[in-house]
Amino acid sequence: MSAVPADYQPRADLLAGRTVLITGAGDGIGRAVAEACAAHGATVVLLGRTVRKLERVYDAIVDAGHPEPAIYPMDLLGAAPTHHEELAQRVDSELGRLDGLLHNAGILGPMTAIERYDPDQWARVFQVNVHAAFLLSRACLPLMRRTGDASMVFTSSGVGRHGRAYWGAYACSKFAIEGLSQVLADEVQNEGRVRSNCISPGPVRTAMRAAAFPGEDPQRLLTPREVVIPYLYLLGPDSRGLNGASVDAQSR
């Protein structure tokens, strides 16, 4: 499924004056989207658990001459509701607005049959992939409503639409993310101030992909930087009016 125009190319100032928060911004797709958003004028809030990785993204953005980003270390596995609320308050007090939120952080968990799945591992996957997205969405919605044109984007997956054997908690968590995005989209539909959509990146050269498909040749896959345009479309004003969709990043 794709709602991104096949010939879409973001203008240079697409996100000028906007603030975009990205979870899992330290590497992979999160880093690529963060750098792309900054290149198109956004002030990016880099959220991740590893400060060293976030600092590298920060340096790359600043060295390129783009708006100075903000670093916000947070381990989503252990973050309580108050931590998410404090984050939203900090963004409000220091940046004054939040126009885009990309829920990109996620963990794969074991690739094993349901009957052998460890319950604690199941809970960890759902904490990071679903519960944290719920808590952060809940905390940030009031701030995002104030802009009048805000976009929330949830990272989905093909196995979150059609279940596959041995994908366990990861697949189920992505089904939940699709549902969370749809419920939120329906709740904000009549307001016209916030929109909620899902995006499935498809096969991309990331550490998570390598863990899931260890025998795959990574050189045959697109790099994270090669799939950023659909993310820019969804996070920016050009997707105004698109709400409740589930987009495939590689089907333009």
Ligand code: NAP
The other form holds:
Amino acid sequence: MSAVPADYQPRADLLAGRTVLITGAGDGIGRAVAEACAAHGATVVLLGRTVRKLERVYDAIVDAGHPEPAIYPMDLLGAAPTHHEELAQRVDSELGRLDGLLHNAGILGPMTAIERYDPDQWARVFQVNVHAAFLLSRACLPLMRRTGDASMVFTSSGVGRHGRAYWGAYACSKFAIEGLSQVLADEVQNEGRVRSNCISPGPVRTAMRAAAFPGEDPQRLLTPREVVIPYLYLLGPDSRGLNGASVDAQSR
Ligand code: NAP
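To test you: the structure above is the form predicted on its own. What is the structure of the form predicted together with the named molecule?
Starting with the chain above, the whole complex follows.
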């Protein structure tokens, strides 16, 4: 389903004065969305586990003359609830607001049959893909509610809507993310201060896609930069009123 207007083009200052936190901002889709948010005026908090990659994104944003971002190294696999709460407090004390939160970080895990799936690997995929998104949402909601027009965006996948053999914990984690987004959307509906939606990026030329489809020609896929517009729509003020939707980035 696409709730993004087919001809949507974000205005240059769409996110001016706003703060957007993006998980998994060092690579792939997260990096492209972080750079696009900064290009549209946002102060971006770059969360990821590899500092070197986050620094590259920081440099690209600063070199382009966009608002200086903040780097927040954090491994979502080991992060406890208190780490997420500390992050929300730091954003509040240093930046004063949080208008957008993109839960983008994810891991694929093994591609194998359920009966052969290693339980520890299963738990790791759920920790990064689902539990971290729950913990970060929980920690950031009070801060986001304060702005009065904040947007939470969760990252789904085609296999989070229709199960497919050998996609194991990854597929199940994306079903869970669709559920988390819907439950939260229902809880915040009446307040109208925070909205919660899902986005499924579709096939995109990234390291994760290459790991899942090693025989595929990556040149046939859209690049991360080519899919950022629906993300900007969901994260910015133009999607105000949209809540509980699950959007396909490539079906505008
Ligand atoms: P990617 O290139 O592999 O990037 C994933 C990002 O998540 C990386 O920056 C990675 O950090 C970060 N990350 C992984 N584990 C982490 C952890 N424990 N703590 C903090 N950060 C962590 O993947 P992508 O293709 O851009 O995927 C982005 C999102 O889109 C994911 O949720 C994925 O499931 C979803 N998706 C992608 C596709 C596709 O075709 N690409 C299709 C459907 C859905 P490092 O770089 O430091 O490892």
